[in-house]
Every structure is written in C-alpha cells, then in structure tokens.
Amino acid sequence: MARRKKYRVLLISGDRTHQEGYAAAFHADPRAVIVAVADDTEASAERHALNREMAQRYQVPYINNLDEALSMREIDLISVCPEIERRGRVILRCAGRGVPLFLDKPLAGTSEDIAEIQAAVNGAGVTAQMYSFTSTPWAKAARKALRSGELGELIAVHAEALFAKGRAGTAPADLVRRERGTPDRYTFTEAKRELFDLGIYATVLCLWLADSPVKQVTAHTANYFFAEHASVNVEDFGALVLEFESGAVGSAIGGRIGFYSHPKIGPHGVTVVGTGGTRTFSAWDPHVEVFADEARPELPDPHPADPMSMWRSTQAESGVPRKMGWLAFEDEADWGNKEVSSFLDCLDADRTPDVGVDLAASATEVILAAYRSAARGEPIQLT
C-alpha cells in the first residue's frame, strides 16, 4: 500500500482484551495514529462499555456498529481483537474493507472459521499479521543461527512460553480433568485456555523455525496450579510434540505457573538442535540479577473482574507489582511494540510479515489438533 504520513488505525474491541497492548504499541509508534474504536452491535453491553473506556483513553470516537466503522474513509489498517467466539465473522467483515489487518492470537476457535479467514484475507489480497513472538530479539537470533547454517540441518526445536501470573497452588490436589476434543467456549472471566492462549506462541515459533508442514501432533493438557482454571474446566498447562514433514521434530509448552514461580514473567525461549550443534535462546539472557534487602513484591487481592491478572488495565487497578530481581537487557514490556513496529515495517516495504495468515492458520490448526490428541490420548495426523 502507498505510504501515508501516518497509518490511521481502527481498533476492534477494547479493554480487557489483548487490544490493550496492541493499542498502546500503535499509539507509541510515530507512524500510526488511532482514529476510532469500534465493535459489532451483537457485542454484549459489558463489552461495549469496556470498548468505550479504551476510546476515552485515546480520546477517539467509539462506534458501536461495525458496518458504520468499516465504511469510514479514514482507515489505513485495522487491529482486530474480538472474543474468540465472534472472531471469525468479525475478521471476515474486516477483510472485506481491503486494508491491512493486525490480528489477535490465536487466529480463531474452529477449523471452519480458520479456513474462511484464510480464504477471505488471501482473496482480498490484504496484508495480515497475527501477533506472536517472532519479532523478539531472542526469536530472531534463533532464526538467524539456523538460516546461516551455523547449526547445520534442523533436527529438533523446542519452544516454551510459560507465564508467571496469578496465585498458584490452589488447584484441587485430586483433580484429573478430562480434555474435550472440541472446545465449546474460550472466553471466561476467571481464566483462559492456556494451551490455546499461550501455547500458540511456542507453536508459532516451532513452525516458523522448522519451515515445514506438521504431519502429526501429540498433546497433553492438565490442571496443575490454579483453582480458577479448574472451576471453569479449562487447562492451565499444555504440552505438544510435533512431527514435521521434513523429518524434524518439535516440542512446545504453554501455560500459567504462578506469580512467584519466576523472577520475571516466566520462562520464554527456544532451543534449536541441528546437525552442527545445539543452542538455546532465552528471553532473559543476558540479564542482571539484583539483590537487595527490600521485601519481595506481594500480589494484591484478586481483581473481581480479572482474578488471574490477565489484563493491563486490571493489573494497574489492583496494583500488581513488577518483579525487579532480574533486569533483562530486553524489557518484556517492549515485545508488543516490536511486533507492531515489525508490522508497520512490512507495510512500508510492501513485504510479507513473518506470521501472515497462512502460518497463523497452520499454527492455530495445530493447537486445535492438540486438543483432539489430549482428549483421545493418541497422536493426530494432519497431513
């Protein structure tokens, strides 16, 4: 697309979604300006109220009719972040607007929605990018080491994204939850489906580094840490093993492990095994360890609208502290800014993003297959 002085951004959905981070990143980039927040008329009254809060924060109009918002001439790109249950049909309508799309992760909650989104975005010829971790320095370093030939031919890749948030140790000790092959709901106040929401990061990294279709998925989900997840019958941890058509294998883990389980926001990184060597790329290396006589940061009482501290807005309201025992050279708060900046770089250069709609679709299909595998206790064939 032709470069404008600023990319005029329309935000779909607002507070208590990942749009909180995406909007902040667009607002921070001098190439972008937020022009409105919008959503569909079918959204709940609570969702409309939360969307208005974001619109007020950025001092832009709130449009509670998606058709009206998409008819605006002053739109150069759309950041799309509705609940998973509505995501497919909202993205389809946004794709019809014909401007680039910045998409929340995962892409959608059903194979049917994924296929329709992929067809619509590719058919419209618009540039689309799903949020991931591929723009982080540690992920880019892994990709560079692999592509340079430093590690030889890929044998295996492992990726992990575990978030140290919430008060762990509350899950019922005797709980053995049986997974459902087809999740019927994704949006809860109490918790998230962590294989879906966090496992997607690790899965994307595996697919991006392996650069090969996945032919088989084997997965396990469990409830190890949180009563909140158990109360709504969703997993707090998931692990999967991938077999690629290239012959390489992958493993990915995603989950929530509790605020006090890690000095920062949790273990994040990749390990690449090649015929020429093995290297691990961590989000926290290098870092400086800080020792002081001050008391450790304490979690406040849970926010009634967000007991697991999932959202920036409720974290700020509750007073969730930042942990400063490790000072990383790369601040995790900047990861979202790098992803948005990378998207705008692609638009500037008319370049395809690392995680375009096709890779986003493949990674999300892997996650859905992982649920089927966990439910059946057996591998799932994809190709």
Second form
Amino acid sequence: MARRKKYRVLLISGDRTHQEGYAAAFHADPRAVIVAVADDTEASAERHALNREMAQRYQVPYINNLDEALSMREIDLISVCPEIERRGRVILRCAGRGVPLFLDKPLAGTSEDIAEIQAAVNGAGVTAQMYSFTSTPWAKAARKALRSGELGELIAVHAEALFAKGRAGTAPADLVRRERGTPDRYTFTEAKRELFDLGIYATVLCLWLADSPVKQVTAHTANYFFAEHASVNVEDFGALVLEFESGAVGSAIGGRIGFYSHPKIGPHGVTVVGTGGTRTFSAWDPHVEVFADEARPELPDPHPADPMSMWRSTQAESGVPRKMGWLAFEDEADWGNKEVSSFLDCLDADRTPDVGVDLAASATEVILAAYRSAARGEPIQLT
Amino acid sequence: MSTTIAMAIESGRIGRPVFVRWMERVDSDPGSALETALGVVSNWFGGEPASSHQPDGSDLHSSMLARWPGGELALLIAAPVSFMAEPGLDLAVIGARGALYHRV
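Beyond the form predicted alone, can we have the form predicted together with the partner chain?
Time for the whole complex; same chain goes first.
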C-alpha cells in the first residue's frame, strides 16, 4: 500500500555529533525528508554554529530554540543527538511532542536521566529507537541462527565492537587506570569514554540476543592506547562480563584500538554459544583479501577539532583513508542506513523497534554499573 | 601458535600486549581448556593475573575475565564445538600500537 507522504524529520544537534551519520541516512531514505535542524538555547555558541552548518548543508532552516522547533506542526519524527550532559533534558522535551524518536546511543549519562527518559517515552506512548548494531547483517544472522534452534539453548553470548581509529601507542606505558564509580563528564574534543560510547554496542547485542534481565555485571576499564584519553582521564577500552537471570553468560568488549590495528574498522562481531554448539558472526566474514603493489593507507595528521576521528565530516576534511585490503561482502558504510531504514520500517508497520527505550535503558544501566564495578574491583548486582 | 605469538610480541611490533580475547571451541572439558589458555596468556603477559572473575560455567562452557598487575586484561572463553565441526580457536591479541589475530 502506498504511503501518503514522507516522514518529516527534525534533527536536534548537527555537525560533529553522531547526527552527521543519522542525518545522512534519513536523507538517503526515500521515505524521509529533513525539514529543520534545531537545538536548545542553552547549547553553546560553538554547538549552534555547528548545527547551522548541518542546516545549510541540507538547505533547511536552523532553529536555535527547542520550544519553537517542537511547536512546528510539520514534524513526523525527531532524531535526537545532543551531548550526553544535555541529553536527558532534551529527550524529555522531545518525548512531550508526541512523535517517534530516533535516539543517539547511549541513552543518557545518569541513572536519573535514564529513568526519566524511559518513563516519559513510555508515558507518551511514542515509538523510540536507540541507534545500535542490531540491524547489521551479522547481528541479524546471529539472531536468526539462535531463533532457528540450530545452536540449541543459549548458554553464552559474546559481542565486540573495537574501533580501529586514531593513532595508538601514545598512552603512558606505565599507566594503570583507576576508574571512578560515577563518570562526571562525557564530552571532550579529544576523547570519548569508549566503554560508554562503543561498549554500548556490544552490550546491546548481548542483551538483545540473551533476552533476559542482567543479574550481575563485572567490568574493567583501561587506558591502553591514547594520550588524549589519558590526558582527560577517560578510558579507551572496557571489558564486561554479564550474568543473566536466565543463567546465560554474556561478555562484551568495546574500545578504540588504533587505526593500524585491524585491516578494516576494527573487530566487530557476535559469538553465540548454545547447547548445540558455537557460531561466530563477524562483520568481516566472508571477505576477500587483496594484496597489491600499492601504498598502504596512511593515517593523516590528526584534525585539530577531532584528533580521534570521531566524526565523518572531520575524517573527510583530514583525509582519513578507507582501508581496502579486506573487501567484506557486506559494506560497513551501509550500517547506518540499515539502522535508520529499520526504524522507518517499524513506523510503517506500526511495529516496536528491537532496541526501544526499555532495552536502551537496560543496556545503558549496565554500562553505568560497569563503571561502578571497575571502580570497586568487584561484581555489581543489578537485580 | 603460542610460541609464534610470543615471538611476535617480543619483536615489539604491536607494542606492549594489553588485551587478549581467547575464544576456543572445544570438544572436551571447557574448564581444562580455560586453565591451559590462562597459562599461555600469562606467559605472554609475563606473570599471573592479579584478579579474575569466572561466572558459573557448565559442562559445555566456561569463561573468565582476568586482570594483571600492569592493567592488562584477558577474556577467555571455552565453548562447545558444533556438531560435525572441528575444535578451533579465534584469538585476538591487542597491543598498545598493533594487534595479532589468529583463527583456526
């Protein structure tokens, strides 16, 4: 049945956030049209300027007042991507608008924000989806294998999302990280909390596949690779063990390991362990390996506004090359489009997304518990 | 395998080894496999771990998250091999400025 019109998308926050990828994916989908970029008045002048750049690129208005933006009638969904420190307040106001929400990951930076977002989204009855890797071909293949019964009953699941970005080898060699139980800041120019920002991918995959509440979390964090992370005292790596109420065991690793440490963008995959055997679903299998008389990709000098290559705009500006030694059958450049497409599929079919606000909240709480575990050096009970 | 990797580590190409993900598919006791894995990794890290956490396993599966005094970590998993498949190992050794991968 033909749909009557396109989804009119309001973007909250713009360039040098993950919105760069989400906006491109909405723009690429024929079912959606970006109608405006907006942010709250409390955002910094620099943030407003970066938001304007995105609005100019998509040739839509920029609204520097969230109330004014949310009062627009011509909105069918909102893609919400403010800094973690503002995320709770902004999502609460967006939930009140009563239209579907596409949410950046992780959901928020405090338990209070997570609980308020979950209550507001559920209370408003709006469809919400947090960005994750559940729409990737490898994650879907893992779930299909699990559901088919070929692996028997689930006893363990492992997921990893390690990003081969940035110039590694600069962290102080003798630094043994001492974690703090409650992160007090998430947003920096030169670094991100990688357990939080990348570990969430692996954690979501574990929770999604295990389909059971997490009973206990044991975790460690580290400063292995980057002086940038060490200089602002945030981790570049984290590892978790999850014990589910079902009795299954999960393990998740997330981190940024350096540009030269993987032939693609880093180890990404899921291993499902069942009573009937074990299967690994890697993002890079199958692939073709190419060897040729050509220059190897060289990491350029770091972009001063983004030394860790977090954003697609700054990666393009500084000329970060794409590694072509491995040609995976499934192109990772399409993962973002698949995720946004899955969200629109849910809206079209009036279906609940795989990673709705409840799973998003649970996974983000697991990450916050992981910081407490790493700080105390002991498991943390969640239920 | 363990000797080749030890030599690669000693060559300094990947910098200081900081994390190992050891995923072994076994057709025997996973607890014994994990014990052997821990010995190999301890050799690479130059000593015994300072702490470890091992969730309740089963006859089929065993896993461990271990931390060494210098902050190095290892996630060790021994899991059942699938019907008609061969035992095998999927290994990642991540160093401070490089990585080794081995899959068989």
